[in-house]
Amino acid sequence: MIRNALIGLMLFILGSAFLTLTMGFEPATELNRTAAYYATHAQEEVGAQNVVTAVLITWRGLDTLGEVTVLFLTAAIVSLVLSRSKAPKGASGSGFLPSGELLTTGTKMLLPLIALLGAYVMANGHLTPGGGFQGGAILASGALLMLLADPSRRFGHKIIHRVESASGLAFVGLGLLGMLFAGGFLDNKLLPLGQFGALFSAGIIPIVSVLIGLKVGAEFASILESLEETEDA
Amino acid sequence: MAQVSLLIGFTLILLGLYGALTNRDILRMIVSFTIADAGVNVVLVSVGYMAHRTAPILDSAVPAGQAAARIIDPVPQVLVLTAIVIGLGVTALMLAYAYRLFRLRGSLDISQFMDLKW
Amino acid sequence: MVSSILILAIGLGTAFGLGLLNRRRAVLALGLTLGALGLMAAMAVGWLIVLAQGAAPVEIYTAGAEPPFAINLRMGLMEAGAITLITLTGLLAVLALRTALTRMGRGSMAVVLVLIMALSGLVMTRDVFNLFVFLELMAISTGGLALLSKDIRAIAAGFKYLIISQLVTILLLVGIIFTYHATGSLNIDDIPETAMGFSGLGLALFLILIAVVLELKPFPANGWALDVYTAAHPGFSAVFSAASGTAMLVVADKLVKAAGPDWFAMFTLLGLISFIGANIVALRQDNDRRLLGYSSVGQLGLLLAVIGQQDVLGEGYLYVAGGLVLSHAVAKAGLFWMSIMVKARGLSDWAAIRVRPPLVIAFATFLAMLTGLPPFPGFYAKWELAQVLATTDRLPILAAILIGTLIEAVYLFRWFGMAMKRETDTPLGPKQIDCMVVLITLAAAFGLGALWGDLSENGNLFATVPMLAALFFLALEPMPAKLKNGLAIMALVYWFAAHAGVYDPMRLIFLLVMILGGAVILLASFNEDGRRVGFYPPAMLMYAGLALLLEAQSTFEFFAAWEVMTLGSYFLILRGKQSEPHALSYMIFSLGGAFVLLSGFALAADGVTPFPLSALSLVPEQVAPWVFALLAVGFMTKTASVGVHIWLPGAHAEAETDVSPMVSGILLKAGLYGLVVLLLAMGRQSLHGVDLVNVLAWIGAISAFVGAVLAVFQEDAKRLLAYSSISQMGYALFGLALMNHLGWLLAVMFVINHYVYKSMLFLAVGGVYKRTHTKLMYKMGGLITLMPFTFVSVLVGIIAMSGVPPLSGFGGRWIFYNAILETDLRLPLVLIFMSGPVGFLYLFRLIHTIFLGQLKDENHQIKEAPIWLLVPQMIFVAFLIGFAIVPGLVLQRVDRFLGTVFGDQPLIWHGRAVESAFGNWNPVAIMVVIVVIFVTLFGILIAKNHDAVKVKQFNIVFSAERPYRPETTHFAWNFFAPYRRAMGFMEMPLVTRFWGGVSEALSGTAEFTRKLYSGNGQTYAVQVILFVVTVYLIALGGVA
């Protein structure tokens, strides 16, 4: 009780700090110089309609690479954490009852659609809201659906790892090519910017988006699979 | 408007922290942290919000020439995207750890894992 | 140079690429990982070389845009150094972790690569949010790598770590977004200098900075980090401590630089609390890895404080911070890697490393490095730091740093003592690669020491002949002891011969005693067979220190020599069988004394580098008394003046037979030499109206008296000699403090005499101990016939020492009486007079109890002491007699020299006789008279010998009853019981009790404080928040 009160008091003080931040906060009325630069240069320098994607993949590309790496790390570590506590053979997935007609059939129907949507979101990241992460997450939801429908199912480990590695390597490779042939690491102008607003435009953004999408999908699938393999309830 | 959402964000952070610090169940702690993370994300986007402006997408509605006057700050959105992904990674990792801890002791009470001290 | 972003790209690319390998090709994957890390390290080294040669820092832009619109990186000297350290640590860590990594597969290797990449990124990036991303990468990979350990507790530790990193994330992100809002940029270089504030940028920066501080594991909000250190694989803990710590320090540095000098105070305060707090708690720690964890926390705290002091460090900042970081990182990594081979976790289980001498050297090196001893970078850095802090009147900070360092030294050297002296059941698990990793780290330690010395404006210890000679003896270790001994003697004699001609008479006396005297004592070491591993390097290190001490022209050289000497003698003393606690207390007192010296020198120099010793006389009036007091206290710690004497008896008595004379006969003189230098330069000083020189005289007199009284009650012959040293040094101190010609001459006499007879007596008693296997005098008796040569040397020794005619002790007394008659210090004078007869009491026992009386039954078979122990003793006997007859040979020159100092000439030399204002002294005449009396008396006694009645040893007692402990009835047991009744109160261990109280209090605090670390991850989280809130309130309080 005392402990909770102490925690309450501490959080109250922290809250008062937050409160002063809020009270002192004045929403901007003009874009600050960074944002203004992005708004005015998105078209000519990056060629992406979606400024968020332009910033994410080009100007703050290093962050994004790091972000992908976070997922990669998480997948690797989750697999390390869980590989050491695999459930005894037979207790895992295979012993479960089938998940029922509705789910199985529904999955079969939905999967292609999900894959299509995922691909679309990935490829159009520079034009519309969306991008590699969103698309990858959609793809992974397909994988989740598959696992739900058939718990004993195994994805090809090899394929997942290959996709994961290859897309990651390609991302780094594109960055390095940018250093060699354009203005710096992950410079977008490695490829021509193309026509503003077209699908094949905005330099390497669509490629990077697809790579990110593949990587994110693969990482999620790998995490899901690691989690699934421990199923022993 | 921005202040309201800021307050909501901060409240979520404090609620999440309170939950994480008072619940001894590891899963509840993890859930509390996701609430706090969500609060942080709300704070991030709130800071980028600007009244009477639109999303930072330069389509026919917002021609590139007027962008600077029409769109909201894209940077917080970029940051929040990254923060979400990172938060997700950490949460997944914590869950995996929680599983391992559960297999170790058959319990998810954090006070069960005090072998290392002093 | 290639772009440094490649360092990141290679790490990341390889991490991704490992997934393409076949799952079973673990060895190939390991090779690739090593290759990638090697490549990263090579690039970092390349950059380091380029930048160290003066190239300008390089900005690396990404995405073809300029900052702040795109993320940029910077590669400067600091960055290159940090990345070199990080990548090389990573490389060696992978070697150390090879088994665990191959067991866990390529995924774990990818995690290592990402971690090293992320740390390099943290160092280089100039963008706050990018910083956050790398920080998360670091946190996640740390959480994962904690699992490499086979210790299942590591899982809980990893989870606790993740909880805390969640908290850090929240604080950091809130801070970042509000900083962005305030500045319109995410670039660190766009953050304007801002003070802590209630809202806006000030508060946002507070959140960012406190988050970074939390990543540096500040005491007391650091239980989670300690758990990681304890449970993780030590191969990884090395990275966690050395590489991650360094990266976070760089981050803290660049952020606080941007935020401005208003934050420096916060960093300093938090750093110092962490440094001292963690070190105190570590005092009670008995798990090696957790101990290293505490030490890491402490060192990071120290560095945080140094970051906070960069406003005064100015251009020296990189040198100081770099020296401390490298010392910490290299030593800590080396120790963690060594702990892989030590299979049990207790501190004394490190005894296992004794089977491998190179590992012992590595252990000693790393500990010395952590403590900031020469010749390692931390030493130069500490010196520089002390100079600056003293110059800018930040003495409390300096004091806090030195106290923290001292506490750290306590547990580190206690650990070393345990490893050297205790036994363990768990054998070493030495693998060649692990050894190699440790030895590479060791080489790095020495390389860095040489580099830092080279960069120092005060001179490089590695460039001095004595130091190189000492290191050379490290290489000679596999040779037989006799060969090494011969070389050592040759080296000392050579050094003496090379310098005898150039020194002034005062220094010449010390050179004679310390170097040539050292060579004579080393003759006794011919007695040892085999290789005698671990003797010559420390011995030569000690002699190197002494040689350098006499060579020293500047305060830096003096202090460096002082520390070298201390280090060498510590290892030497530790060799004794029972010396573990005594060597430790010697080390602690010596280091404490050295730190007092350091403060004194720093205060005196006032920023002048290098500061010549002779310039001590020019120290401005308002600080001069303080400088004097500090230096005097430092030197008196070495001469074991009363109050700081408790280390001496144990250290001298428990040392090996040939070590005791070195540390007693020679080492104590270093303190006197210091006092001579000090008094010559600074003369009389008074503080608040108290004449400090008179205080010295008082301390000297009390030491002389108390030391003598304590010696009287000893049963252990070596302890008796040790206590008598306290007394003798008291005399010498008193003589110096008289500040007149004759007083100084007296001190010089004591320097020579004390060396001769103390060395001689220690060797003699050592010889007896070798034969009887006891140092307790009442267990001896009647050895006169069995050990006649030893008897002669003891007899001559005590005659000389007690100051009766005809030997040189009398000369000392004669000068002494002349000297005190010239001063008006009546009260201490009485004490000094009284300690003369008390001295008789104990000296008498040496002859009486050991050599006279009846032989014990078990001693009938013993032989004379080994010849090599006798050789130096006989040399001393000859010298004493010669010195008694012609004291002028040495003294006259010193006398003339003192005449130039004091401007008078109270002694008049007529051939062999001397005349003073109060009388004259003719050594030859005295000798003749005494010999005549002696021969006459001896003749009478021999003539009367047939009247003597032989009595059986215990016959009086046995006639009545059988005593429970027969030895207590021996006449020599508790010989001075009546005196004990009269003067026993002086034996009350007041001083011991005082220092015992200090150590009790510290360890009680440690025991109490460490209960904070309950082991509960949630509690740790509460502590972290509490820490943040407290700092917030205090910082606000500071603002308001």
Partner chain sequence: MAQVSLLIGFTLILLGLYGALTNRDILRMIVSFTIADAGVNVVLVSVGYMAHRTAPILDSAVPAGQAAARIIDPVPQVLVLTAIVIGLGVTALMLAYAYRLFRLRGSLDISQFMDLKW
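Note that the structure is predicted; figures quoted are calculated from it, not measured. Between two forms, the rigid core is the largest collection of C-alphas that superpose within 1.5 Å. Positions refer to the first chain, counted from 1. First, how it differs from the form predicted on its own.
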Given for the second form:
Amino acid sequence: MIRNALIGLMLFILGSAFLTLTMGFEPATELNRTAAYYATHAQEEVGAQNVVTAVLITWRGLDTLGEVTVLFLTAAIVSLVLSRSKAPKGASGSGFLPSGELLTTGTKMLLPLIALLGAYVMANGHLTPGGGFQGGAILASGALLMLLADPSRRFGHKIIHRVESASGLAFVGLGLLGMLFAGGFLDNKLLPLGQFGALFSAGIIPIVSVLIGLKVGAEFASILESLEETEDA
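We have the form predicted together with the partner chain; now please give the form predicted on its own.
Single chain only below; no partners, no other molecules.
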């Protein structure tokens, strides 16, 4: 009885809070000072059509570094916590039933398209909606599809870790070069801006986007691999 009363009280408090926020909400009719600066100076300063990518990689590069670091720590913690639950050597895939023909054939057909889409989203993040995080998640979905089609498959941990480490070091290295030879961390003036709207434009943004995509994809693949190995136990 007391438990139900406490739950009802919490629901009432939350409902009242959300009702107050909803009743007092007024949509903004114009951009604030920071957003207006981003919108009006994106082409001139960073040369990117996609203002969101320009903000995340250039003006808020340290925030992006923090987000990537959090994802890395998540992958490391998952691997550490689940390491004791992995199956012993020689037992890999022993408890799995073979996948259906439809899933196996569909994986062979879709996997190249998924990889191509992931590469396109990463490389064109400065021109169209997308970028490194989205492209990396798409690449990781291909890894998930491979695991579903063949549960006994095992990815090379060394390859995943090398890709993750190399892309992370290159990302930080570009940021430090920006501090040494330009105006700050991940400053876009390290490379020429090029022609606005072209594939090879927007300075270092396409390079950083690809590096973020590889790092995110490798970290998601590492998490999936850890979870898959735990299922064997």
